[in-house]
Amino acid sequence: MNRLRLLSVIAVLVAVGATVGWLSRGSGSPSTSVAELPRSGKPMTLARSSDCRPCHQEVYDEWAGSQHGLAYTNPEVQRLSKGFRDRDCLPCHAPRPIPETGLGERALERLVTLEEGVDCFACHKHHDTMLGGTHIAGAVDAPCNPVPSAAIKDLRTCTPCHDQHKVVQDWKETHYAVPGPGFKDCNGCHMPEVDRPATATLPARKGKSHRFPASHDLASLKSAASMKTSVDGRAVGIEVRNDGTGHNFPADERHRAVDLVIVAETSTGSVVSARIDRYRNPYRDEFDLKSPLRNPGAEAEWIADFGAAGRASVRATRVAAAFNPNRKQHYAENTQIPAGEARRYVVVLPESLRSVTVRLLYKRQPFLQDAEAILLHESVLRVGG
């Protein structure tokens, strides 16, 4: 009986090693492991971003402008974490180099040149290399001993800190993990590729943008999702899509948030209004809240207040995604749309209300008035006939 025990623990260990090692590599991407990782063996001096300014100006440009480049002194960054009084922050925010501390590991905050934030040496230094493109090789007196490695597409240089809310085990739900033509990681959004020009030292050649384009970028949050409407009567029909991320909606980070709220003006032209739903992922310490929609094709009622003006009725359904259906949930409390679900609703609005306005409004903290919001999507309604 001990030796079945034995071998049964045996297995599922094995079990276990073989999926932590799937999901570290991620679906598509290379498997190289820090062992692997090349070095020139020369010295190199390089200690800040600045250094790389000379041969990289436009990437350096990008980078400076970007939200890795400001990760450390962004003001919204700086008053959510308490000007980094709250330490737990900083290992992604000023990472050591991923390379070194190995791809896939927990980020180690450094302790020097924090203003630069997640820096080029966060995710291209390795000891005495830079890591990069395979256009670099014959750079061999450039002060960074660059070297070409297919570590610099790895996935696993993005999960230390993109993962931590499970962005990308969302993503490897998707079809866009599927290797194929239809492939996408997350380069293929946040570093699309851009035409480099020669330089005294680089050929022209096909690089990638280090601008990252994501939640700061208005075209990005645009595009992440749809939304449809439609009215019957003093119902309103509202259908709220993730059809163009790859994750879920809004991504990682617990401080996002996404509302859909409906601006109504009443019989006597006031003006009124009531959030019909959130998506979000809440702090930890938000115990009350939980989502209303655990699993794909639930339904669910709640009232919209709407103060003086009344109270709406909202019937709301979770409509699973056409692919892979069945997606784990990994927070109870989790409101996100994933990748390829919608939410749809039905709306019945108070007689005193006419005219109203449908509105998805992105928040980058969870605290922000609709004043304050990013407007994503808008339509104007006549109800009641």
Given for the second form:
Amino acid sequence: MNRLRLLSVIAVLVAVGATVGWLSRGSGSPSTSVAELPRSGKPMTLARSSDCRPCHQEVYDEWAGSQHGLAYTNPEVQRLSKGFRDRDCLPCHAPRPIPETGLGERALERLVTLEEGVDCFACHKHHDTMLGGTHIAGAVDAPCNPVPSAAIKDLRTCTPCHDQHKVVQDWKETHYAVPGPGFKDCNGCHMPEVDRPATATLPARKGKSHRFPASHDLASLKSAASMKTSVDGRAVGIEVRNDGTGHNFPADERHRAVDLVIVAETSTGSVVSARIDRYRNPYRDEFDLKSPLRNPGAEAEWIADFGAAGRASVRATRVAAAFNPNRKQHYAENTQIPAGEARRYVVVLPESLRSVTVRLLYKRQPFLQDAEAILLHESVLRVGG
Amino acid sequence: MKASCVSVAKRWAVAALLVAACSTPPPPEAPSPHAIDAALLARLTDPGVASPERIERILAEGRPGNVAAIPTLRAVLSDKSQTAFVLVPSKTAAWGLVVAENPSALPVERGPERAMAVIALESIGSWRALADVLHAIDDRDGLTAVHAARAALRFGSRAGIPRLITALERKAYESETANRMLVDMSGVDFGFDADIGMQAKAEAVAKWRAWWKDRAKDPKPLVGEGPAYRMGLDPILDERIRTEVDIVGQFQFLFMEQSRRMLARLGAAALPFVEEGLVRAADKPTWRAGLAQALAGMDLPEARAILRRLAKDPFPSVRSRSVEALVAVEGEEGVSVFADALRDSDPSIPLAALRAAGSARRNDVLVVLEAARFTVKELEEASKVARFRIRRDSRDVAAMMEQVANGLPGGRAAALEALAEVYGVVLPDDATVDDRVRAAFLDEVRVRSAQENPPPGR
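Let's see the other form, the form predicted in complex with its partner chain, since the form predicted on its own is already up.
Next comes the full complex, and the chain you just saw is listed first.
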């Protein structure tokens, strides 16, 4: 009996702790002053990520092919930044060490080794020291002067760049941010565990992948949202649900867009298409864009134009998330799908359409044509009985 | 029994008095001077009346001394194109205001009403609206922007005059208004008219540009130019400016950029606030770097004095931004800053100095540049680009072409930019990544360089 009572008390305390932790999520982690981070007191001469390669070949290879490694040279980024003539892009695409700028503070730019993008130093370097996990405590002779530090796992290492568009704020509204067994932060999904040697002289062991799988990783991208379809006469039912991420879908950049499209064949054999909806956080200068589904539970109707083949009526519903349904929405016109939420549609197609294909298309920037997009999900349906 | 009843009644009376005393509402607190009057805002933006009626209501608030209406008129004026943020009164905030995303809750198509809000703010005649009109110079609505430029002049700031000259090249309603304002404030007329034809208009605009190049240096007030603001003249505006100094060190880069620009426009009046901010930013390099950028936007010796200090900041990005601003300024000081920067142990600082020297075409740094030896490849490439931009010697073109072909990514981009600048060829956005686009651009450069040897001093 006493044991039962004790367990009950512990359970209550854990629940209270979790609730308090969750409720206080808006205030972020306690401030870690730059001055509190460790230093080695020994000179460190490493200047480029390639200097890390001799000891950390496998980690280096993961990073070099990641979007962090390609942050400056990525052709899409080069185009959108006009070859980085737009200099405001540099602080996040070629940042100085975040532990030096300050965890959670806006990043600052470096002007050299640009081709290394978000380099090893961006997350690990603190003056004469490279910050790492607890396993590096024994590596006293390494030229990078490694020091174990909790800072390397702190999500405020990510926020300087990845919270510019409130990704971390959106995550804080989800169940993934609740302390406990279901807790997952940035690293939980974007630095999955891998078995490989961290250095050339050590055996393989569990470490964190430096590939940073996200929207450039097809498997991650496809798992971000699901799509279900159904047919009832000429009415096509569609549900798109963000059931694979801990943040809005699509996330982060305002460039990202996901389009729900219906491609259809007409009775005369021609192929027509129309966009049913677009999920995206608009640029601030897109003054005319309006979100028809501002609040969970909202419903709206509009027309999808198939040109000469006719027009379809669309009835859309914003389905609230089961967890914390009334989330803080930072941008009024944002049509991204928050984690756990769904969009349901009933699309009544014109008589002339026969076979239809419903597609969920991911676009790295909103100006891309459908043919240039990445296909996430597709469903072929026969309409009209 | 009777006594007992009296006693009970007394006790109830005392209790009732106590309850009454406790439930008496406290005296009402004075509203924040930054607070919007919700009822007034509803009247000024009432969708139930036609726009001319809303405009009449807005203009009616423009009574001299009606400072209480300023926060509400600010809400009418607010637009994401000039302020992506709004400032919300807060008792706990250091300066009484916190930053929030501009919700754009009001209809966005209200340009004429925003312009009238500026006129009303100008008519109230208080410096308290100075920060608002300085932001509104960037409004996407041309009429709002030109009215903001004139209002700024009334409040002692000339920061909007370049915007008025730019407006001459825009649509008639904007250009005619801007021309009238320029004629009124200058007392001169260069014959600009929206209907006089492209050539004559371009000539008139060129004359206005030439006029401003000289007149900007003359401290004699323009017609309608009010006295400049100084810290302490309006404690409410001081709180607002301090908040914007803080925004420069906060997180959202568009907010930072808009506040930086407002502070740069505020010019000398902003300097004591920036100095205060630098003290608060002692352990925040991002904030100091942002303030350095705001100072770089001021063409003032006092701002350069602060930048000289920041050029020795322990954090490299603060140094590089300060050095870049100082090297761009004519005079002996720029040369010595350039020479010091080349010796900095962090390669970003000499790189910023080389970029600024090239951009400003500083012939006077060439001696220092020729004597310098660079061991870092980025610096070697940056020095070649700087030399080419300064000397514009066609013998350097081959080196630039070689750098485009085989340089580091940053060096390639810099060489492309230099060739575009020197030969006046438009550099396509994707020139760094699209081989065909880049080849076409370089072909055009080759044609021009063959025709013009040495290249012209564009």
